[in-house]
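Given as structure tokens, the chain that follows is alone and in the form predicted alone.
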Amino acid sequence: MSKDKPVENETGKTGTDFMHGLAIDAVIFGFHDHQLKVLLMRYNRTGVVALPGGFIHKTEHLNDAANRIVSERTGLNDIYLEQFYVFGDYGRSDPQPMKDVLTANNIKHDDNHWLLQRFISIGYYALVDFTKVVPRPDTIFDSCDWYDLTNIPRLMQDHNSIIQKALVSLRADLDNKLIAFNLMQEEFTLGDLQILYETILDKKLLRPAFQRKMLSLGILERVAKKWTGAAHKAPYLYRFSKNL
């Protein structure tokens, strides 16, 4: 839902506009300086801590809908998200917590309220650079913040579960499909990368056998000038390959 729609549109007790019993969460990653967190959202009026997602609108595309749920809950734009699961488990959906902010927004409602019903999600989930974005909560948020890993409050549902698997599929997916690549700079050393790797994987790496994985993924380019820094052998400059 946007800035210019009801809330009512999606509270509404039908939900006439949307797909029924399917929803989108998006766990966002935000990295910088050896720290990684994830964003999370604070419900209005209530102490519901939830991760950033939504409802899948009848006439649009999936990844559509994911790009406009993390667009409208959070105000970020143009981020990749990837798709990494879908949670189905029965057990998953207790109505207690969306009872609790229909109630605390004056949201007229009954048992039979669509969004108090069972609900499978799609999981999503992002990388950023936490110091280039800001965040914006939606209008049924109180608040839209960054929180460490080792920090996290109980959240709704399975939230927690849900972050857990996204950790598990980012870690996978570093050397695959490169999802950590964009935060770095133009120009880097492998050491800078190192410490991406070693902050996502929450583990040190020995830095000869990092540095032989890397290059012998054939994605750099070493660059012919190196690092102008105060170590005392200034280590070589690498960027992506052009032909990725």
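Just so we're on the same page, rigid core means the largest C-alpha set that superposes within 1.5 Å between forms. Positions refer to the first chain, counted from 1. From a predicted model like this one, the values you see are computed outputs, not experimental measurements. What changes on going to the form predicted together with another copy of the chain:
- Once both forms are fitted on their core, a CA shift of 2 Å or more is seen for residue 77 between the two forms.
- With the core held fixed, the Cα of residue 188 is displaced between the two forms by 2 Å or more.
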Given for the second form:
Number of protein chains: 2
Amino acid sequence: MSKDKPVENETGKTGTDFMHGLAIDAVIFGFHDHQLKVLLMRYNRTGVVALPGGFIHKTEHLNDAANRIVSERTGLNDIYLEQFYVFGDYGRSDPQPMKDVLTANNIKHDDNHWLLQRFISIGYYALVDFTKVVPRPDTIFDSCDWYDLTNIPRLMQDHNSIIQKALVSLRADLDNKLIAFNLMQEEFTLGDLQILYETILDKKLLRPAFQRKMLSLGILERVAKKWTGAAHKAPYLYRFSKNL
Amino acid sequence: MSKDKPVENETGKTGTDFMHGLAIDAVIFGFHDHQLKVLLMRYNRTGVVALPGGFIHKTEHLNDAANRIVSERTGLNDIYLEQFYVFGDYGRSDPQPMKDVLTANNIKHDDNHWLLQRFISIGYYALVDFTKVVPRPDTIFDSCDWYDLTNIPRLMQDHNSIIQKALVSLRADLDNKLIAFNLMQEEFTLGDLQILYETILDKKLLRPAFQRKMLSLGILERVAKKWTGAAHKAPYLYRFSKNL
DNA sequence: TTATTATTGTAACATATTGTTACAATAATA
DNA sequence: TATTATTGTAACAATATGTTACAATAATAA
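Given the form predicted alone, state the structure of the form predicted together with another copy of the chain.
Full complex below, order starting with the chain above.
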């Protein structure tokens, strides 16, 4: 979980510290300004944009690797993470964009370089508090930033379809697991929460039914404080109750 | 998808045709005699029992590999398969049982043999028509048979917990996807179907509600024929309608 | 101070879904 | 032809969800 200078090993010629042929790609969702956001890496010289990802150390638990990768990019710990699919089609990874990046980074490589071989990639999605994230570039890509989900550029390899599948999984999980709160700040109004749900599900919800449902879950704690606001009744603030 | 004599390569010393460090484990569910069954491999000499599994050819799609592996063990094609989790803890695979199997099979190996290294395993579950399956052993394990889910022995590595996780996933999918039919024969009564649901979910269901729900799905086709039976009203036979 | 305005919290009712009881319709057997 | 066991489904009850309505604010403007 080093947030310091990345070690040489991570891009070295041998890469002997990592398992080969296996990668993790992370779809890190945030929510801000009525928009779902995804954290993406960009190599400015070539313009290649990709999902944050990484590899699994030879003695590292898979889920630990996913945590480490997401922590390194966001500066956060204890992140909500969910494995959602394994992308393993042969030929899914066109090596050319990575080749360009390596060249531009002055990393020696031939066509047998392990980063240019076939990878099977395990997809994780993460839900984070947008306001707490400090995006950090990695060894290979030199910028790391939020993109509106509705405005994702053409990404490296099959990363566009990975995002789509992550979104489908997030929607399916929304009703079963109680995970939307991971995208909110600590305290929020039911109105905020409704906008989040509407954005994720891409459909309008009726306020009374939504509030009734959320409150009946018994996982929201009403905070005594109220909102400072505008010319109308102030909404209550809630927080996710850890008492369950 | 060769159902013939397994090729030397599959267990050879080099295994160069397969991706290393990655495996597929398949939880193949069947249903018979009011019981959920799982297909398991056994090496009779050492008594090791394990899930059917296999590896991914270097140019093979991941999902194709899963299909191939399940087809090889069951003799079936067009099998319902679902990726459900990736098992990647370091140390999840105690190499000793596999070592014993290799030794007993007279396969030359030292501790660096690729089959004794760390594997990350992609879990698939399969739903098959029990009556259509012809279980086939593989290169390493010399028998392949059904076990009652309620009576699974101690399995190799973490395979017991893989089965548990598969069952949890199956239960979760049961309401969302319409997959239970894959465990039935072509024609079945609503009573049969209810017993299947009750067995999977491990709880009693009320008949009128269950029938109403199943019929309202609009995916069941009532077959004109009726059941030959006992001293009471004969139930209708249904089949899953492909017209949707 | 007192309307005005916009938005919140929630009651009240309507509709839909699911749970439960009841019973007529069989298909053999006695 | 009665008996028995089980099926198909109607009928009602209990919940859950969708919708309308409205009182309760929190600022602003008169």
